[in-house]
Structure formats: structure tokens, C-alpha cells
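This document starts with one chain, in the form predicted alone, laid out as C-alpha cells.
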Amino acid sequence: MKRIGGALGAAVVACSLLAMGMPAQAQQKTSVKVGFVTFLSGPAAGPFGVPAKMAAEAIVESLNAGKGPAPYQIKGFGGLPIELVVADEAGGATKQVAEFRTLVQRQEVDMVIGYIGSGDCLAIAPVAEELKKLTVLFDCGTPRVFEEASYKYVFRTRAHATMDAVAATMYLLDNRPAVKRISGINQNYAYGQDSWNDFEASIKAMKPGVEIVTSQMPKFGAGQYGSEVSALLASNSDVIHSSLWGGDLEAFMLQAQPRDLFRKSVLVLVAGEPYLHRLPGKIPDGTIVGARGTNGVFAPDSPHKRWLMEIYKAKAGVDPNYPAFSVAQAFLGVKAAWEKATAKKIGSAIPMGAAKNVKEEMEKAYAPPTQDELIAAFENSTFDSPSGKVKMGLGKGHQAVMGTAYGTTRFENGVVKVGNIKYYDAERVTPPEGISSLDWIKSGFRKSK
């Protein structure tokens, strides 16, 4: 009788479920097929793709489990299994146009995760909703993406880099309120041009006289920097600012140190955090350094913080870095997305006091989202991560805000250690709704009405 009565109470909650219009097809889904593309090959794997890469194995290996933090202990998605398919993104915008399209329209991934490179992200943007086909940009600086642009099927679940350049002049100005003449050295491609303008043109607005000697842009993935670091020294310059990261920033420290390139010149690294385990003895003392929010070494202590530590040590052996963090929060967003939408159609599909736990229900994935119902629910969202809570609050609801911090470095006992650190809350260092960031910069930063 009680294997009769089971089957029955099964029926009646799939035949609720049809009711509601749900396709047969939803229903017989097994697993949500997750493209994931990062960094593989290239000087930019080292620093930042394979370790986005094993954060991103480590995370859906503990979600699968049903081992994530609260409010994340379900399952999977929703209690579906997730399955990655890890792609490769070097090969720049063009050859990622094309292995986007294969993940979608061959591999028939359910969504994309992935990008680094801000010129990727601004190529695959518009394809992703051309394709109309989810795509989370989980790294990528470069503001343009919600300001040049609306989407539907695009959101980016880390901030934007404008915080990086506003909150490193606010922390600079703060520590060294002398400072009167400035150079920089960035990577002439969309990111390194915006880091460097807003950093320029917020020097500009908060103190008025200083001095810009030169700005070098050498091309992304020049690896030589002989004639930049001359450049650099002959500036005499009391601060370098770059947004150099990947291999650029580890070649141009290792042939910037011998030349005393930094005996006189500050170094402001904006996206600094993932090289304070790999260039130990390279970074020079007194280094200022950031990491896109409050991520890596920045990251406040919490349950979140705690699981992704031990999950990525128990897959790398080593701590995690920004890189890991931010990958965490797309997981950790798409997440909260998917259950909000599932719990909401669950709550329609089954009449009251027919399902005995909600959580249950879900596990059991009678009612996936459609990719709509996700878009919606992820929409204007707030959920927690390892790096804090996380708002969408730009972009019409698919950009992210945070905060962001800053600290300096030090060498001591083989570790870069860093110190002296700063919070910046997203209010001071992100610009509002509507307004470029580079306009908001010389407007004096202004507030939103």
C-alpha cells in the first residue's frame, strides 16, 4: 500500500506539473550542461586560468555533492547535477566568436561561464544574444560592456573595473599625499586603455596639478618591456600605475627589478592579487595592490570565504586567488537564480501542503526554470559569496557591485604579505546607473539622483 500510495502522490505531483505547461522535455533533463571557457594555454593560463579552471571543478564537484555553504546545500542546480565542458579561450575575440558558437549550437551547453579577456567579453556579448543563450562573463574589466550596451542573456557577476582605478588613486592619495608626478604602463587593448584613462582621470579630479609623464601601452602579449622600462626610468616618476596581468606582469617584473626600475617609483598594480605567490622577491616592498573587489588576500571572513578555501586547497594545494573568487561567484549566482525561479514554480505547480519541503521537491528537478524564468530571477539579484554579498545592480540588473580594498605589500619569510588595508564601499567607487564611468570621473564623481 505504501509503494501504491507513493506512486500515486508522484503522479499527481507530475501531472500538476504538466498542467502548468511544462515541457516533456524539462522534466526528463538529467543534468545542466555548463560551458566553461578560461584560459588553458598562453601566458595568461598560469596566473589565471587554471586556477579559474580548478576553482570552477572544485566548486561543481562540492555543489553536486550537496556540500555547499548555506543558503547553497542543494544539489547541483536546483538539485540537477551540473556537467562542465571546459574550453580553452586563448586564441583572441575572433577564434572565441567561433568556439562559442560550437558550445552552443553543437555542444548545446545550457549556458556559458567564462571570459578573462575584456576584448572576448565584448565580442562574445552580442553573440551570446544573437544565439539568445545565457551567458555569465565571470572576469573581464572593462565597463564597456553594460555601458556601451543592453542585454538580455549577458550578465557579469564580478564588478567592473572603474572601481580599481578610483579606489587605487583614493588609497594612493591617502598614503601618499605628496605624490606630483605619475606614469603608467598598461596593455593597449580595451581593459589596459580603460584602467589607464580612469586612473588619469581620477589623479585629475581628486588632485588637480599632478603631473602625467608618460603612458605606455605596449600590445597585449609583448613580453618585452626593454624600451618601456627606459621610458619609465627616464620619467623620474613618483608613481607607475599598471593594469599589466598574465604574463605581461610577470615578464615586465622580472626585467623591471634588475634595472632598479621601482628604487625610486611606487608601484600601483590595479589587478595585482594573483602574483604575490608566483613572483615572491619579485614585488618590491611597499608595492600597492588590488584585486577587483574584495577577493583573495581582501576576502572578509565568512562560511562562504571558509568553503571555497578548503575546497580549492584540497584541489591545487595552494590558497585560492581573485581568479577562484570570482568564478565562485558566478557559480554562486547562477545558483541562487536558478532555485529562487525553480522554488517560485514550484509554489504554483503543487498545491499548498502538498509538498511536505520545498528542498525535497527540488532535488527531485520536477520543475528546471526555463531559461526566461532563470533571466528573471537572476535579474536585480543579491546573493552571498566568498568575497561578500554580491548586488546586480547595473546594467538594468545584470552587472554586478561591490566594494573593492587595497593594501601594500611586503616581503617577509619567503611570503609576500600585505598590509595597511583599506575597504572602499561600491556607493564611493562605482559610478550610477546611466552615466559612463569615464564621465562620472570628471564630473567630479557625482551621485546618483
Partner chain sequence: MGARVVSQFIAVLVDGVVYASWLFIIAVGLTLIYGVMKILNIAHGSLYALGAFSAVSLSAAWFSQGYAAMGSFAMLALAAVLVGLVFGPLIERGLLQFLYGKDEVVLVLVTYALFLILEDFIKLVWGVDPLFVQGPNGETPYGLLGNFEVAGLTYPNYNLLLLGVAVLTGLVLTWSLNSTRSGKLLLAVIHDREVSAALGINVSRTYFVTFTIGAFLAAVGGALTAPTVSVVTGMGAEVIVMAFAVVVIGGLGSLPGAALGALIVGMVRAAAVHYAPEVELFSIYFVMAAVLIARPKGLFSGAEVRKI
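The structure above corresponds to the form predicted alone; please provide the structure of the form predicted in complex with its partner chain.
We keep it simple here and write out only the one chain, dropping partners and molecules.
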């Protein structure tokens, strides 16, 4: 009996391992399988993760139907329909690495588009390199990804977060040159710390002599900000900087508003754009908001923007916020590169003349681009997106560079309007290649290396 029990157990384990090891059947390529990783649970799901997922679904449906704006009318990617495989980004970087391997090796996706958390992006990039799988980071902000390493298979189609702080400082000093006392409230984790450190350094570089009164660093997800609001009230600051987002930002606003904090101090919300529609009446007039790029309300009018607004609203019932714009950038970037690679192949095939195997040549030219061809076309490319032109100009052609914008809110007839919008060119607010963001700020924004 003992033997049988043991053998049975071993057999079960072996069978399940075998079943797991069974490779999916090789098929002819009839679609492009895209792994899409975004927060489906946890605090980032509501404000970022789920809007991103809905945007991805809306975009894929529209592209597959061939209804994209010019020049994106070809169906799917180069005629092949896009198939989405959605995965949850929750659970931390360690688990994400395991899930990334699953996506690539068990689900056999052709590429991965995803990642909102900076820690996840940092962890995934080397694994993407190891597995040689094209991976497009669509939303995470940390400049470290391409400042600390360079990659062949990893791209990021949104600008990194340094420009948030630099442009916020410029906007603030342009509009409130008399500012003397500044405080901050940011979440105590990597993005919150970076955001505050960049902002503090920018202020010190552009206007020495400004007093930094207090920097509040509540725990991520703290929820209760009574003491922090008291400390900020007592600080008598002209300006309060905050990179809070999601439930934390909304809780802070709910608790600070009745206590008249914003009657004393101007609020700068570097990631405030998604909340304009969510907190009408709770965002005080005169609040300075950004959208981490020319996204959302800051996107200049274009057919691409109208396209995204329309398909997203049809899907989700509300206007797209900036994560939705980031997703569009990623899909359109890949699509542009895909079709550029195909065009190049067809162009160089030239089956005219005496070549015998015309048919094979043509088939090869019209076949989907290989991953290497796709990457070559993606590097240093420029493409149109709902947020304007995107240039893959940093990180050896793998990191997008874009301008950004800030504006001031005004509550009118039940909606929050953003006025006094100022645009900042990418060159003014983004460090050049080869220097770390904080060093660049501290050096007084040196132009070249």
C-alpha cells in the first residue's frame, strides 16, 4: 500500500508536470498575440490599470476593424489581427518576473506591452532581454530603466518622469514668481520620493533662497491624513507640491478641503489630470495640474486624439485619462514600426528582372516582419499618437521623448476647466543622454554632456 501511495503521488506530479510542459501546437501565423500587463487589482487598478485595459481593448477592436486614423488604417498590425492576452500586474516585481516568463513561454505571445509600476519595469527589462522578447513599457515613469542600462528588446513609448518636476517648477515660477515657502506631501515609496527630490532640486536650481518648510511622506495607502494636513496648515506654505495619485490623492483632497488648506496654499498636482473629472468641486480653483506629458486635456487637437476620445468613450462611457493615452502610444508605436518594417522589406525585395524565385521573394517580403526587423524599425522612430508626435530619442532609440504641459484649474458650471496651459519642449525638460536625471537638475540643466 505504501509503495502504491507513493508511486501514485509521484505519477500525479509527473503527469501534471508533463501536461504543463506540453508545447502549444505550432500554427501558421494568423494573428499577433500581444501580452498586455496592467493592474487589475490593488490601489493602482482604478485610476490607471483598468482604464489602461479598457483603452487597450478599445484600441485593438478599432485597429482590427481597420478604423484607425491615418496612417493607421491597415487592419491590426500589418493586416494581421491583434489578439490580447491580459495579465494582472499586482503582486510585486518578483511575481511579475515569473508571470512574464509564463506569458512569453507558456502563452507564447509575440510581444508584451505593459507595466505601470516602476519597480516592475526595472525587474522585467533584463528578463525581456534574456528571453529575447520585444517588450514595450507603456506607463512606468522611472528614468532609471534606460539610465542604468541599455537594452535591445525593451522600449518605452512614454517620456520618463523627470520632466514632471522640471516643468512643474518652470510653470510655478512663471506664474507665481513671488513664491517663498514650499512644502510637499508625497507617498513614501520610490516614485513619491523621486518626484519630491526632483522638484526640490529644480526649485533650488532655478530659484535659490526658496524655503522648503516641510516634506510630508505618508505611507503608501495610508488613507488618514489628518496629522499631515495639520502640519501643512501650520507650515504656512505658499505652495504645496504633491505627486499623490489614486485613492490616496482623493482621500487627501477630501480631508484637506474642509480644513481650508487650499485657501492658504496653492496646490501643485504633478499627476492630477485623471482626477479633474472625478473630484469636481473638490479641486480648488488655481490648482496647478499636469498629466505626465501632453496627454488627456493637454493633448493638442488632432485626428488621433479625436479617434481615441471616441472609441474610449464608446467603451468606458467617460473621457480617456492619461494612462489611456499612454496605451495608445504603445500600440501605435508598435504598429508604425511594424508597417515601416514591412514597407522596407517590400521596397528592398524588388522582384523585377530575371530573378527566378519571384514567388518566394514576394512571399518573404510580404511575410510579417521578424522580431529583429521590427526592432530595427522601432529604434529611433517617430510616430503620430493622440498626444502628438512621439520620438524614440533617448536610451539609444528605445526611450520616447516628448514635451509636456501644465495648466491651472477653474471650476465652471459644474465642470473643472484647465486654463493658462503652457507647453514645454522635450529638450527643455528632459536630460540629455548619458547623465542621470538628478545630476542634470543639480548641474543647472546643462545642455550637453
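The term rigid core refers to the most C-alpha atoms you can superpose between the two forms while keeping them within 1.5 Å. None of the values given here were measured: they were computed from a predicted structure. Positions refer to the first chain, counted from 1.
- Q187 shows a C-alpha shift of 2 Å or greater between these two forms [criterion: core-superposed Cα displacement of 2 Å].
- After superposing the rigid core, the C-alpha of P258 moves by 2 Å or more between these two forms.
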